[in-house]
Every structure is written in C-alpha cells, then in structure tokens.
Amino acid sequence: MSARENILGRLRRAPAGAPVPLPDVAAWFATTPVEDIATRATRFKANIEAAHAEVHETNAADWPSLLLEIAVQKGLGRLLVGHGTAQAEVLRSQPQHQLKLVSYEQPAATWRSELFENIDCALTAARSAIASTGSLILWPDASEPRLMSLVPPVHFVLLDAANIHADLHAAMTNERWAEAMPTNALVISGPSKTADIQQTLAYGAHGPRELIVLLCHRGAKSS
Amino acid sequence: MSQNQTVHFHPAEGFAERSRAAVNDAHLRRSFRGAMDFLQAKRLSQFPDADELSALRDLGKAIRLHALANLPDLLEQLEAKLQANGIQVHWAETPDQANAIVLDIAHRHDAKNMVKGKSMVSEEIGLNHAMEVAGIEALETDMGEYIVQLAGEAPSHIIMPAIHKTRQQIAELFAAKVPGVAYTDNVDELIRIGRDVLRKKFAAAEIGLSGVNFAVAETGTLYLVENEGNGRMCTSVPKVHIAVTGIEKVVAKLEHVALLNILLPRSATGQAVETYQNFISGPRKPDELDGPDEVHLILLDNGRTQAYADVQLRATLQCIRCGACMNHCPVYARIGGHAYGTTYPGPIGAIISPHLLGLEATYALATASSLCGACVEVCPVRIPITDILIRLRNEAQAASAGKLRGGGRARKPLQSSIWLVWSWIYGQPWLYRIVSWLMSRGRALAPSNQGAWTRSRTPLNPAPQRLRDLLRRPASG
C-alpha cells in the first residue's frame, strides 16, 4: 500500500460528521455597499499609503514624464522594463532622459547576478487593484516576469484607476480567476517589510524597499 | 548549524522544569509580555465591529468544516488539478517519508543549497536536520527564522519565531556569527545585513522550499502569504520549488481564500493584509523567463488522520495557524514557546501535538491551561480548544489506551484510586456530610507540605465551618 492509499483509506474510514453545506462566501461580500470608481480609487490610495507605498495621481499621457522625474529625484539609474510591452515602448520614445532602460528579454538564470546587483528599479503594469486592502494585482507573464516586482529595490507600478475592485473576492469573481489561473498571480500591498526584530517595523526586508504607484485616471488631466 | 528537536523528542518530560525556569527568567517574561500586549492590541484594532467579527468567524469555521467534511475527496481533486497544472504531488505518512521525498528530489538535481521560506511543517518534520545529515545546506530566509537558525535555536512562536529575543541579543548574534559585520543594534541596519547575506543565497540555491497557507482544490493553486518577500524568492528564483503542507490545509474553492484571508492576517499580527499574497498554480511555462522549472507539493499526514478519525478531535484540523490562541494565552505569555518543547506551542500546540508525537510524549501540555477560554474567544475558525484540552486530559488518564497513540499513559494508580474515592464520597450526600464534618474538625491535621501545591502557594486547609453550617446559621442584622 502506498502512503497515498494509506492516508486516503484512513480518512475514508473515519466516521462521517454532520454534513456541511458549501459556505455562501459570495453572500457575505454582497453585503458590502457598492461604491463608484472614484471612491474605490480614494480608498485604494489611502490604504496602500498606510502600508508605506507612494501613490502619484496622473493620467495616460503624463505618467512617463512623472516617472522620469521621480527616478531622477531618487537618483535611480537603471530601470528594468518588460519585453515588448506598451509601457516600455512609451518610455523608450520619451525625449532626453537619463534613465537607462534595461529590457527583461533573457531567462533569469542567464543574467541573475546582473538582475540582483545592477538594477535600481523596475516598471510593471498592474492588472487591477483592490480598494479594501490597498492592494495591486499582478499576473506576471513572459513579457513582465515575476522577478520584476520582487528583486529591484524600487518598484514602479502603472495602474488604471478604472480597474480597482472593492475587495479580493470581487477581483476574483469579476475577472473569473477560477476558470483559468495563471502560473503565478500576485496580490501586493506595499513594499517588502518585516517586524521580526522586537516588533519594530523595517522596510525592504527581501523585496523592494519602495513601492511607487502611478495611478492613471481617465478623462481630464489631473496634473 | 545546530538543530531543532528531532521527531522523537519527549516534551512531556521536563515540561514542568522548563516552565519553572521560564517563569523565573525576567528577560524572557518581559519579551513575551511586551509582544503579547502589542499583538493583542493590534488584533483588536483590526476588528472594531464585534458583530461583523462574529459573522466572519462563523464563515471561517464553515469553510474549514466544509473542507474537513470532504477532506479525502478534496485531496483527490487537489491532486488531480495540481497534476493537470504540471505540479508534482507526493504523499508522506511520516516525517521520515517526507524528508526522503525532499532528498530524492534534491539528489536528482544534484542540489547542495536550499533556501527556505517560513514553514512550520518543515520544522515539524525536522527537515533542516535531515538535509544537514545529507550534506545539503538548508538556510532559513525569513528574518525571524534566520535569526533563530543563526542562534542554533528553534522558533518560539509560529508567526514571530524570534519573539523571545531582544534587539540587543540579535545585534550581538549578528556581530558574532555574520562574517565582516560590526556590532549595530539599529533595526534597519540589522535587516539590511540579513537582506545582503540572503540575497546571495537566493541567487545561488538550486531548491526553494516553502510551506502552504491554503491549497485550493478547485483550481490546483498553492496560496502563500508573507510580508518580507523571502517566500516569493524561494518560490520563484531557484529552478525547483518544493512545498510541504499538512493534509488539512486544503479548501474547496478559490473564493474561500478571499474570506479566510480577512481573518488570517488580522488575527495573526493585527495587520489588514500581508504584503504578498502568492498564488502558485504551476511551474513556469516554456516562454516564461523566470519561475521554477519544477514545482512539487508534499502532503503530510504525521498523525493528522488520528485527529480526523475522532469527530470531536477533528476540529483541531480546522486551524489556519494564525497564532492568535498563543498571543492571548496567559500560560504561553508567561512561559514562552520553548517551554512546550514542541514545534507548535501554546493552546494549538497542546491540542495538535498529541497526534504528531503521541499522548505519552505530550500529555503534560494539555494540563498547561487554566481553561480560561481566551483562546476559544479569539480563534478565527472557532476551534473549541478548551473542550479538546479536557478530552485530551481524560484520554491521557484513561484506564485503557483508547484510540489515541499513548492514551492512558499519564494514569497513576494511587492518584486514580484517590479520585475514585473522591467521586464516590461526592456522589453520596450522607457520606459527604460525615466526611466534610470530619474534615472541618480535623483541619489542624492538614499537612503544611502539600507537594507541588505548596511550592508556590500557601497550604490548603479545610474551612472551620462547612458551607452547610454557614447557611443554616440565622442571617445576622
């Protein structure tokens, strides 16, 4: 008998308890009041800022110059961008900037020390976000791999303000996650942190020390 | 690096001595008192609405009960979904089997370096020791776990492993153990030192090992939460990711995770959400540029099926490992995690450890409770911990071995006979009247040395007048 058969056999031989219906989780989340996009964006911003992230409100036209400005302020030199993404192309077409763009084109295994040691910051798009916890949702893929949001010390995230869900449950159900999960889905709620030394909060434990959200509003320019 | 307990450890022996030593350790008492007060206040601030919290706990419990009621089916569904997603599934009945599976994978990849995300199951199976024996470096990368491993100790809390150490102790440890590091007790500096050391290790390791917070049967997804990012490093940088988990960690639906993770971080550390929620549903696809080539899940029994076999004790497996029960336990707050001598300390440790290690090795832990019920009040999935503690005390004292491994092993014939006589006297009103009268007359004969009781308390003396005498006396005034 294999370990699998033994374990399943013991579980199946155990006395049945009272039958338990499938819990109605959706009903619980349905009780939260419906908010408009602007309110969700405000709540998202307040919550992720409370977790030590920076949020800059901008729009689809202005974010590249804003990003370059912030990068210069922070003294960042090398920015990792995705391979063949729209945001990488937009940045590349910006006139006269000092930021060196590095494209993530090769498997991480072939340039790992470069990735770990010589990249100052990275830019990725967020798929969507969550208002209730101030969280960004990323589905890393071939063009924006998962280490972009983890290894560089500063992470810029481009977020469309129209894509902010009320909570994680709304994100999962509205985007129908359960039908086809990606190899890796991430929900990120601030820069990396730890309180393992005497409950004292410190940022930049293993992941990014800084998380900078470029919150793009549609319609009228905000800046 | 030295190691935690082996799986054959006998925590019941010496539990009383370790507790006494801990209670008399002023540093330790201050560390734990401070940490517990901090965590209790933070949790409370996250649940301002008592009615909402109550409803959330009902749902959390319902999700876990549903998962346990369908456990074998859900495990088979999980296995099928994971395999369809390209994740390899292994089953282990014992810690030795689990370690052998990890070693087998390591040998196939000729691996010498393993980085570890926080995993209490890996502590439970003594994985670091098994790797060390086989010549593989298994390095803890959670800051708290790294500190504890550097000190050659075991975690004293399931969420905050280094909670027993002060900043100064950690500063001294780093200065002594990390090459080229000068003494600093600045927390940011200490974290930066750990970050720099461990970054090199992440980049060099062939294997990343992690635990699992929930395994979703519906989608074949491993769900991991953390704040530091070391868990993500372990699951996305090395070419092989091995996850180990207990068989009870499965949930039926992806949306169940959304509800449980409202309860988990708030109950555990009083934060609204963890920094990283990591949903892993497969190894990297051919066109992906990072992520592991192989993902393995090891499903561990190690006594969990014994708890499952009993309808009352099955509730033990509802646990989502938040640690709120220990944060609110007056016993844990005073003796700390190491006194228990088990991987899982505190109230949850007292009720899960007998299944992992046998009641003969752990019966003393169930007695380390005043049954005040603080743990039951805060448990996010409403485990009836005190009822289970009483049940385990009875099983340990039972006349026959019963169904639990090591049952009846705490029974002492003289003590049992005394209780038998006691219950007989208390069951006969006429006899009770005579005996209590004799006791009140003969109170001068009560010994001043009453063993363990008088070690830290004044002796017990029968009252000069029985309650029935007092009640019969006419009311004065």
Contents of the next structure:
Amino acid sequence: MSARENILGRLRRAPAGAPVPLPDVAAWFATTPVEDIATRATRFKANIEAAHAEVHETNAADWPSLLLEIAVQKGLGRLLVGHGTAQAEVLRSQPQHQLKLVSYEQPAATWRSELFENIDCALTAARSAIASTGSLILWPDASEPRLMSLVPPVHFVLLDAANIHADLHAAMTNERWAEAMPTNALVISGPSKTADIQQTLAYGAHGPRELIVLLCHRGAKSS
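To test you: the structure above is the form predicted together with the partner chain. What is the structure of the form predicted alone?
Partners and other molecules omitted; one chain follows.
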C-alpha cells in the first residue's frame, strides 16, 4: 500500500465528528469601542492617504466648485458622469467652466475608443467607506457602470462622511448586505498599483493612476 493510499484509508476510517461551531463574529466586533463620525472620518482619511489617494474635505454646497478647481489644476478636460445621477445634475447647474461633462448613457461597445482614449477622469458616488482600512465601497449599477471606476486615469469619488463605518463587518451589518447584494460590489483602497519582482510600485497599471476622494461633511467643512 502506498503512502497516499494509507493516508486516504485512515481518513475514510476516521469516525465522523460533530459539526464545528461557527465563531461568534458579531460578539467579537461588539467589543470594539464605538467611534463618532469625526473619529471614523479621520481614521479613513489617514489610511486611504497612506495608500496614495488624495482626500479633500468639503461639504454638500462646496464640492462641485472644489472638483472643478482640482480638475483645472490637473489639466483635466473631459469628466465622465453617470447618466441621470444627482451629482451629474449638480455639476451641470454650475456656472460656465472649462470641464466638459460626458454622460455614460450607451453601451461601452458603441463608444469604446472614446471611452478608453478621450476621457480624462470620472466621478462616481461611494455607497460608504471603511475607516479601519481606508477603503471606499462602490456598488456599480446601470447609471454608474463598473468601467467608470476602472477606465479613466483619474477617478473622483464623492463620499458622505456620515457613511463611513468602523470596519467591514459594521458596513455589512448596518447596510444589511445579506438581504440584497449587487452583481459587482467594489472595495477600493487607493489608486491602481502593481509591483515587479524588485518590489518597485507602479500606479495606474490596471486602473486609475489617481484616486481623489471628495469627503463631504454635513454642514460646515471640516478644518
């Protein structure tokens, strides 16, 4: 009898054990100290900036002008926005500006060349974020398809500070992910990056080279 047959035979002859109880994950996370919105926002900002993302703190009234200002500073000319989204309408209502808004309202196959070659940046809204890892949570849909956060070299993300969770467990529980999940849920922790065998990092290899978060606080802008 070979060693393989001997091992498999012992496994087959072993008595069936009782089911192993599942760990009480909720009880473990319940021991985590409760943080207020400001503390979670501070942790999120520090962690995502450590991953080479930009974070600009603003509010609901000022974020459009801030986005336009950043776009001009970076020499961006064409911004991809979701079709029929609230943030797209807000940007269209702004005074005359140099940034051209391009609406994502047709299948990618019909305008692939323009999408991949002529779009400088895109704006999407984050569903929420995770403070412990500095991660954004995006749920792409028909209005804001996955390619919006993948193809343009610069990705703007609009995030409400009130929607920052302490950790992934809190996000999944508070938002009731188990009841309705999208086809494609995204957790983004910085711009796209890769490294070679010498551990030399390169940004933008598989997606945007720049990730810019517009962190919106309720009321006055955080200092």
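Positions refer to the first chain, counted from 1. Worth saying up front: this structure is predicted, and the values here are computed from it rather than measured. We call the rigid core whatever largest set of C-alpha positions still superposes within 1.5 Å between the two forms.
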Shift in Å of the C-alpha at Ala18 between these two forms after core superposition
4.8
Provide the displacement, in Å, of the CA of Gly9 between these two forms, taking the core as the superposition reference.
16.2
